[in-house]
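Given as structure tokens, the chain that follows is alone and in the form predicted in complex with the partner chain.
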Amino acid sequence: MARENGGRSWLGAAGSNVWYFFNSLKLTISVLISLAVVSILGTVIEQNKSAGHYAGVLGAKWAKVVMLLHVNNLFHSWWYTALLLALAANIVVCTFERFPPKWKSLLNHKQEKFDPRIIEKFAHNRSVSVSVDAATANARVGRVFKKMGFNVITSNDGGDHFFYAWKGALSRLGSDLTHVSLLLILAGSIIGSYAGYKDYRFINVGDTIEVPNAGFKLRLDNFWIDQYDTGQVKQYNSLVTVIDGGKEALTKQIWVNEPLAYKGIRFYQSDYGMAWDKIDTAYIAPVKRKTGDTGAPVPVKWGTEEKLPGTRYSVKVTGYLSDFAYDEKTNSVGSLTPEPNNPAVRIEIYNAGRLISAPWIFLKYPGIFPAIPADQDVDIAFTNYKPTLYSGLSVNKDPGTNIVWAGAIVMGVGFIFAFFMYHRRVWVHVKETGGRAEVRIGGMINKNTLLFEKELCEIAEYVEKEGKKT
């Protein structure tokens, strides 16, 4: 290639070298072993930590060294990404050289006549002398060509029989294909990395969330965890309902290893746990004030009015808090954890129909403040709760995902093609010397020699004892 930059600018030499550059296995050896001992660094040192936890582990010089080199964040840094883009152009660079002498050479080679010599250069040769006249040999020689699946081209150039078999040439765009697997492999990462996101939401049950930059909203209907008979954990579940368009369009059951994927954006159980802010039903009793006996507790489901039995009030829980605090400068309440450390419901106290009062009351502190100040006889205790579970949804878009399944089956079929086919190509020369066929053979394989020489073998046997042996 150098000599062809004679009379060449230097914006072509520099590109010439660079191609010259990027042909090469030796840089493809290269890149493949440099990315295998950088990754062993990027296993090593944790990734993704502060300066601070670098320097508690390996001293303040090389916590330096880390941070400049970005091997905190190896896998992402730019050098890193430039040995995969070197890696990519090679493969493009060897792929545009190499490919297309190799169609016009290997795969659409057809060979009708060529000079009997070359058969004894071949590494693996064979040759016979059988004491048939070469009708005869030419019909062994196609007999068993056909009969181990081999193409062949005859011909002819009066007492010289020429043969010409191939077999597997598609073992040939193996390498190929796993190449182009690869470049989609990484185009779909990068696609993935520009394009796509990850989202994480916290769901109550009965909530409905807006889903981001997506135009749809996801409810959540319920969420339970199945059990093995020895209490351990099977399976965490979430039912979810995807609301388009102000309709129902889809109800599905998702648990970790099934999300659901609506529109390009998959929905992921990855946690739950108990709402901070809702519970399902509050347990609230009657008290009466002067005895302190507690009535029967009665079930109130959030959002609903219930009777107060042996009372003439109606009750109705507005609000919960898992750790209620008072914040005296805004005067506002609000939860401290999300823990049940003290739990308090809001309820609006009703008479004949009327609110009288809403107050806040506590589950670990009953009757600290009275319910219904004006009432001397009746107070009210929250004695009990059901919680509202909420679920941790991952939600994720990657457009780049299915570029990589693509790849991910384009390397499929060139492993097939490469690894477990080879391409054969055989030479017959067959030539009649006093009443006897010499047939000579020849020829080579891409890959699996030893596969090549007993197949070899088997050929010149069939040709030398068909119709004495089996």
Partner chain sequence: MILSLLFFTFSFVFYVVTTLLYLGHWAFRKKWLGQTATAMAYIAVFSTTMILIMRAAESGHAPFSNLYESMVLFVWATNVGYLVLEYKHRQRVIGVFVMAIESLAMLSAALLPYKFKSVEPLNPALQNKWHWMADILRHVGLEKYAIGWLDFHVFTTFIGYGAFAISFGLGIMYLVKGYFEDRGRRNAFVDIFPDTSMLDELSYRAIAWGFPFLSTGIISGAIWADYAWGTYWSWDPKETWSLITWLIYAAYLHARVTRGWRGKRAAYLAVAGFLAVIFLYWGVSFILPGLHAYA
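I would like to compare: after the form predicted in complex with the partner chain, may I see the structure of the form predicted alone?
Lone chain follows.
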């Protein structure tokens, strides 16, 4: 039995120490400072990069430290989450420590009789003597409290009348609502951090992509740029369609700060540019070999076959590279950069429906390689092109967003309670002496003493001037 009691005492002491630890203001300050410091660290050090990247920027030694401590993915690291959970536990314990007695005091307003001498001890008090009996003065006090919206409890003791009135008691819950809002925001942040993701995709007009972890697709129907009269970019827009279950579920125009939301996933317009591996239209012209004269360019849409006037040939555009390069080791071609430094198109050349050639031809170096066998009297030149614009979309899934918004709303309500509502309590003693009623008024307020002084003056003036407005 002694061991059981000893064990319980030990457990009780340990529990008390844990409770005291999480109820500590020092813990609150320490966690907040730590979160601020590591958040700055996460901003300074680029996130989600490779070990090689950090080795190149910070050196091999510090790169090992970054990877070991998960600073490369700081906001998803176990120790950052531990800090958030410690802050949440601190908020919960502090709230439970202070809320029950506060709630009990809000519910218990029973102040039937009190010692009238306490009124003189209040920093805010008034005394009024009126030439009416106590019952009349008592009625006036009741009317002014009702007019001012106070809750009132009254009592009588012989010829004495007692009032206890209060207003704005809910303002005391402002800090508790703020604590609850912080818990909601922390919960939403943690849920969004682990259950959500951020991705980036670029889509060419007409293409469709699979949305990560979503079960539906997104198609880019159109992309265009709005410009000012000066030619500067005003806005860039994408017309996108959600394809869910093989059917078009939603079509919407999006632009910066106007995303598309579908099934908890948001698509933001974040970038645009010219595709490096596809164009909309190539302008192909016939060239006479003997004279070098170039005929009128023919617009050839991507993937379509067009006849070259004045020749027996037709062409189809099947490939494009913005910065053409040839790798001798692998015998392959590719683009060095996304920039149009050396644009080239691959075309298929047909004669009477028969494919005779599929060369690469260059915009900046026309005729460097013959597109048509040299024994023919005509060749082909690539004179211009219309690029295919791509739309860069940020794809964000954050299931904690609604929880964070709920926390923000609760925090707003808490701020209103804390800063724009005032808890005031008033005690009034009415006593008849020598045919006159003596009314003593006093009370306290948690903030805004100027407002409280004004209200006490209003009560006193109402009683003294028989309820007439001044």
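Only the largest set of C-alpha atoms that superpose within 1.5 Å between the two forms is called the rigid core. Numbering follows the first chain given and starts at 1. Source: prediction; values computed, not measured.
Undergrad: After the core is overlaid between these two forms, has the C-alpha of Leu41 moved by 2 angstroms or more?
TA: Result for Leu41: yes, a 2 Å-plus shift.
Undergrad: Kindly check if the Cα atom of Tyr422 is displaced 2 angstroms or more between these two forms relative to the superposed rigid core.
TA: After core superposition, the C-alpha of Tyr422 moves less than 2 Å between these two forms.
Undergrad: Once everything's superposed on the core, is Gly295 shifted 2 Å or more at the Cα between these two forms?
TA: No, its C-alpha moves less than 2 Å.
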